[in-house]
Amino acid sequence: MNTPAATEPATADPPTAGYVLDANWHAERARLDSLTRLYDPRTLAVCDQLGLAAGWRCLDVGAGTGSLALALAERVAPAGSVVALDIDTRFLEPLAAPRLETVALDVTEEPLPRAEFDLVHSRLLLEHFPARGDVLENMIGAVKPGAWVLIEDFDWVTALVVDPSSDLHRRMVSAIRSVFIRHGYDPHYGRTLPRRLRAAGLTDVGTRAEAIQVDADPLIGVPQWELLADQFAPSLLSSGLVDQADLDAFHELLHDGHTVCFAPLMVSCWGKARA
């Protein structure tokens, strides 16, 4: 499969590697919530497929708002527990409870506990890190023999799919992707997960991939794209690929009541550590 060439900004600040989204941005909680509403039910369905049950000890790496960790904690009660881990725990700390532990840790720099968990999960995390292979190895080392690793990341192969066809949508999404890429982001990492999990020695590797339909709602729009565009607005404008009129028109498009977008392909890939 040929990977589409990334469009680089004409002018922009020098690239820096790592997670580019700003936890301090005023609407970051709303952006994260828009993603969890789409993907938490699907992640939980995969976890149930893997046999998630009471008594399991789970680790959610890059837990964000903690909504998934909360749902996992309900499923593993009363004897199980969940560790919700993130470099920034501001959204997680209010959720701490006997079955839900919150931990502040940079998984790119610090080791995880070894062979401790029945399930280790991350979603939309590894795609951001240039050293994603090291982070994946760190996560695999945290599961018990015979336990599961579940990694979920995007492949942007469907990110430009929209009906009716829209040149504006194409330009805006391509510009957003360019901002990500300048920080070491891999927009097609999801498609590589089956190969990578097998190469890491996991067995029983399986995959689920879905591009979710998201309608341009007249009231709420498509917050997954709009809030991303708003947070990236300074970089998008300085790149010269879009202008303020494009940003305004993008918001109008995503509130028009009839446009249908398809989210980037979410690839959920799981594998079992050798016993």
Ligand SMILES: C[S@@+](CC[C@H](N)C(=O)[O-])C[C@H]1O[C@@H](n2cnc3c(N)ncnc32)[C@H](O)[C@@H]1O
Contents of the next structure:
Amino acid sequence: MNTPAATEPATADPPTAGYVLDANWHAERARLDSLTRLYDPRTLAVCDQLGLAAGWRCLDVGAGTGSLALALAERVAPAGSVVALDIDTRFLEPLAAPRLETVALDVTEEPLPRAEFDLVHSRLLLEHFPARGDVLENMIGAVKPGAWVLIEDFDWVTALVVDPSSDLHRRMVSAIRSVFIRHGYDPHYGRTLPRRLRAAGLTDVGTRAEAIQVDADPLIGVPQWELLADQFAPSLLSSGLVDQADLDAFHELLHDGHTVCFAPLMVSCWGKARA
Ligand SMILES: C[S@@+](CC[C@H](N)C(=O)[O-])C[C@H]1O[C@@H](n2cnc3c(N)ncnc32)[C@H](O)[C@@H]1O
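Output block for the form predicted together with this ligand, input the form predicted on its own:
Full assembly next; the chain just shown is listed first.
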């Protein structure tokens, strides 16, 4: 199938806005684990650079599996603590411990505590919300004066980078992007973070941006793309942008043992609340 990628899939159904990934989907835990394996070490390196230390009180918003919150709790022990907050705490509940509190809360609807934390972090969250500006403001309000906000979101500028060149890869990634956009996702939110954190009055704004190389492994493939394509399969097929043969061929491509993909650019942006 050689249909050129369109920006919006055609469908009669009005899209739901906001976060559309499904915690009930059978492999969602595996999909999230494939992301934390790549990004947790990098996030922790930035936190260390910001001075993360014993005694800090941290908040991870949209904490997912809680793997990062757990690592932060180890870093801030014994006097510090971490709140792992998510709209769906199914993966977080088994982790609850004296230094790690889990909270079920919809951050688009409910306020966060004010001026309570030394570090407020979110990763791969704000990019999903049409009202992402309000949520960012809510998060910034949760840090103590002089404390840090660290926001990490993708910019899809590198999402089509692949070697050898592949029309199938381009069409599949473009179709996945279209499904997200239809629900209010901003695929270029990452690049706007420095500007937004400065505009929100934060100081010492800094950024680290990295597009991680991900190899098409014959055994594990590229779960970050494949599990997204599998979860979105009904929307991808109904969009008409790709067909079942494309979905099958995408899996083959991502297990071929020599293709190299580059992940979307992960933009990690931090800023300090005025003292
Ligand atoms: C893409 S996952 C990222 C998880 C984690 N931050 C990471 O990078 O591994 C987004 C997480 O945000 C949570 N989430 C989505 N909408 C939310 C909301 N309105 N309020 C709080 N959490 C939300 C989801 O349940 C999911 O766990």
